[in-house]
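Shown next as structure tokens: one chain only, the form predicted alone.
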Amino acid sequence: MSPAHHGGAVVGWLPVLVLLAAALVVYAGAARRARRAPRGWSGLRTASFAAGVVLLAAALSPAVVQGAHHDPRGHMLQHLVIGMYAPLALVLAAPVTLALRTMAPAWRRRAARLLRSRALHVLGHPVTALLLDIGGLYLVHLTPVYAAMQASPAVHALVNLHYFAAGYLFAWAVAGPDPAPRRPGTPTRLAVLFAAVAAHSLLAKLLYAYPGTWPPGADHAAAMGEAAKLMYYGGDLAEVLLAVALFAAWYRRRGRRFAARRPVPAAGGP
């Protein structure tokens, strides 16, 4: 990468810092605000927050987005980050409730009735979430999408947007923990995250086994063998991560459901 490149790409990568620090420091306020009250709020949802902000910066800094650019294990290594690592520790920071707790009332209602709406309940359904986020890596990797990502900044940048927008959504249809109405129950979650696991495997053995065939008109293809490697052990690690969030929350909830039903002992009793 030439000085001037080098450059350019420092240039455009300030914004992005600018836009995480702003969040970073919007959702630290209201974890302020919200620690105040009586429902408190959790230190480790505030490092969650933290610890997405952060990946994600890491990951669309200049010199990773080069190596992505032109090697296909700096392209799984980035995609690992920026689609399935960042958008979990996001989800799993509540930002949604979090806000629900700090916002002015009329705002508030705002973000009620947009929760309930059809178009939020048919998008956030963990099928949809799912066809966009897995049926957009295969797109990306067999057909000639991958070969455009690698001629154009600009295709990489709307790929990498893309990756990050899905997996946010996976995760939370999945094992978010802000409320989602008529989100499907814990069977029908689990199910659609073993369908995820299983396509993201097919798809890294593909490409472990045909390096030369898939991507279609990539380059580096002695490389690929090890980025399918990243894939499948990568997104292994990710999915077993979202498998604890999701068993995590169907914990908490049991053990709220049996705290509600037992018995309050009278006063003055043993």
The other form holds:
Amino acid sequence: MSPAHHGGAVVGWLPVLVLLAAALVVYAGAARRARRAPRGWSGLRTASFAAGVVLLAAALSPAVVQGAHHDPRGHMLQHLVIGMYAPLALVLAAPVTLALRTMAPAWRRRAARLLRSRALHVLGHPVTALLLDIGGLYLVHLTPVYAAMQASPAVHALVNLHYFAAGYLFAWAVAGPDPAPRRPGTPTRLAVLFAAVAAHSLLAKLLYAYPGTWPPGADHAAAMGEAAKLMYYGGDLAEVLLAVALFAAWYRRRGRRFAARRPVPAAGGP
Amino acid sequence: MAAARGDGGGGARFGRSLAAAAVIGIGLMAAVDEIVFHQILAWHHFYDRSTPAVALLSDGLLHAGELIALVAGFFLFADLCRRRALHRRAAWAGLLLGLGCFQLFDGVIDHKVLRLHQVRYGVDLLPYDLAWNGAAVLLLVAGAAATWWARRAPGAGATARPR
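For comparison with the form predicted alone, please write out the form predicted together with the partner chain.
Below is the whole assembly, all chains and molecules, this chain first.
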């Protein structure tokens, strides 16, 4: 790698770092205000947001970006961190809930109108999120997009942006604690998660089984097998965490329902 | 067994306890297969490249099922514990049935019907297949016996004796 190229990557990283740091400062400030309110704000949510920001900063650092540009293992690592782990950490931090609690009433009304909009219901449906997230992954790995990404850092940046946006949308639609009006019930979301896990591991095995064929026009076919394994096992852990988030929400809701019913049998009990 | 009787929350739930533990058993055996035989012993691998493409799809579905089964089973189990509705003996029976079911499914469908991979390579397969599926049958028999025992046990809970 030429020093000039490397210098370019560092300069490209700076705005990302500034943006991420700004997001963290805004979140932490709002969390401080929410903590003082009677309902409070969990420190775990703040820690989750910080973890998401750190993961994104690391995955977009010059060293990783350069590695990812020329090595399928590096690219797969970026997919896992940018598209799965960081979005999950940010979604679990419930930034929308925090915003709704701390915003001025006028802004809150605007946000509520947006949350009730039909476009958001369609976009935020778990099936839409599944198609955008896993569909995008298939598109990158089974079409010439992968070769285009190797040829152009701009295309690579766009792919990363898509990974992040689609990964966030998917985690929010399936297991997000933030408000999601008209979100389908747990069985539908579980079915979507099941389809996503199956499709993700199927793609990993396809890449492993046919390293010379897919992605078309890719360099370094030899490293693709390693990248596929990384995708398979790394994806597992992220999907287990997502399933835990989904079931933990179910468990909490059920606990509240049980607690609400409980006084009746206790009164007539032995 | 105090836990089996419950505390006014509807009593012990025989079927739910059995099902929740069976779901855990299925996920657990799948995890044992993945960790012990794939990773530690490396007897069979990630995917051995010898099988038809359709096996990849079925394997992806199976894999998704085992991951979600493990998480779902633990949360169903935790919910029963919290409501003091856990029927302990039914849960043990369910765990054994779940373990045996997955082992037999893996040994017959994955290894023989789909030929995804075999227990081991470069050796006479027969003793390995017999041990694999024999272990599955033993687990299932133990699970069936435990179910019978749980249904007959005194103080097994109101829903334990439907007849």
